[in-house]
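Below sits a lone chain in structure tokens, taken as the form predicted on its own.
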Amino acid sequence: MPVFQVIINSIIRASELSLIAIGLTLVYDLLKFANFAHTEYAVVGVYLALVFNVNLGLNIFTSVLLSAIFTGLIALSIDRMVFRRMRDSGRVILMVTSFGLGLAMRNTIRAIWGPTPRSYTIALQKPISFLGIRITPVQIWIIATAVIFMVAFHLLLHKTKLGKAMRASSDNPALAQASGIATEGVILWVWFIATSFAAVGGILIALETYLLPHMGFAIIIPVFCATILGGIGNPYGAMLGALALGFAENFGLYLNFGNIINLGGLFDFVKEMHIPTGYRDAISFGILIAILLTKPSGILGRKS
């Protein structure tokens, strides 16, 4: 496989993970707890898009937009019913609650749609080849969608009153409220934006693979790894962490570790040694452990 193909694959992977990681870090930055149900919101969005696209016959673009909106509204409802009542319960209780909520969401999806893999109604597409690289129109759309959403998020954060209120509420909630900022309203907007981004990120993954109820569990380690790698609580760190993780995963699968063991040909202990594709998540897990041991604040994170 050409190196340029590995680079393209890394960018695609980063595009998928970055939107989910941004949502996760937004919730942590404002509410100060690790939301283990976050990746399950992504799966909710994936299956809502399936309903709009397959059952109702809408095109995939409309299905993605409606899915993101409805996923955000579901998150608002859950916040009103669950998390709002537990605002002052402490991080650990909120974290455990989110873990239980994630299990409930996953099994509800499994009960409604079953465990069978599903896919969207998208015709088979011929890959585009250039410079030895093969990329499908769907993969181009995945990268473009991620870039559009990240630019829109940057503009929201720095060019709107809501973005300034979000940053103020994150830095000092008490002072923000004393200054006239409705922090509860900001929290609602953060839930809506975070889970909408998660829904879009989940759909991007499903477009390239297929839909399964346990998708959320399958991506929870890479998403948390990207978030912590970039610096949890920093949206730009989440983008950078997703990009770094995408390259680490794909180059980890690409590299021949036999050359490293043989010291570049000095010895002949092994001929070839590659990490099997099924162990890609092990790379994420290894990076996550290394980060927590060496630099828990991440690349752009602030030391507490």
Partner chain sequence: MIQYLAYLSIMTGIYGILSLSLNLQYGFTGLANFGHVAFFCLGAYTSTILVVLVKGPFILGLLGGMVAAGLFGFLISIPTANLKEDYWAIATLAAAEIVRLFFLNEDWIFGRGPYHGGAFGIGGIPRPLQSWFSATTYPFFYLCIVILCLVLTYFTVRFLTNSPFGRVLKAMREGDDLPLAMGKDVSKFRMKAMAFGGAMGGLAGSLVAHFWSFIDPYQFMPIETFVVWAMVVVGGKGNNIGALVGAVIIQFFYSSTLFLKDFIPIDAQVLASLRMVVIGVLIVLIMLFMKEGLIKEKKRIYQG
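Residue numbers count along the first chain shown, from 1. Here, rigid core means the biggest group of C-alpha atoms that superpose within 1.5 Å across both forms. Please read these numbers as outputs of a predicted model, since none were measured by experiment. Compared with the form predicted in complex with the partner chain:
When two forms of a protein are overlaid on their rigid core, residues whose CA moves 2 Å or more are considered shifted, and G57 is not one of them between the two forms.
Now that the form predicted on its own has been shown, please provide the structure of the form predicted in complex with the partner chain.
FYI, this one's just the chain on its own, none of its partners or other molecules.
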């Protein structure tokens, strides 16, 4: 496989993960807990898009937008029923609640749509070849969508009043509230943005592969890894973390570690040494442990 192809694959993976990681980091920072149900919101979005796209026959773009909005609304109603009553609870209590919630969400989806893989109705993908790389139109759309959403998010955070309120509330909730910023209102907006971004990210994954009820749980460790790598509370860090993780996962499997052991050809200890593909998920775990050991605040994290 040419190295350019590995780079493209890394960028695609990063595009999918970053939109989900942004949301996780926002909620984590504002509400001060690790939301283990976050990736399940992505799956809710994925299956809502299936309803719009396949059952109602809408095109995929409309389906993505509608599903993002509806996922955000579902998150708001869950916040009202559950998390709003627990604003003062400790981290562990909130974390346990969120995994209970995630368990219920994942299995509700499984009960409704069953465990078999499904797919959206999109045109048959003919890969475009150039420079020895093969990329399908959907994959180009995945990268483009992620970039559009990231730019939109950047503008939201820096050019709007809501963005200013979000930044203020995350820096210092008490001060923000004293300055007349309605922290509760900001929390609702953050839930909405975080989960609708997750929905879009989830749909991007589903577009490239297929829809599965447990696809959210399958990415929980990579998404947390990207978030922590970038530094909790920093959305740009989450993007960077996702990019780093995308490259690490793909190059980790691509590289021949035998070269390193042979010191670049000086010796001939081993011929080939690759990480077996079955351990792809172990790469994000390894990075997670390394980052927790050396710099738990992440690359772009604030010192706590």
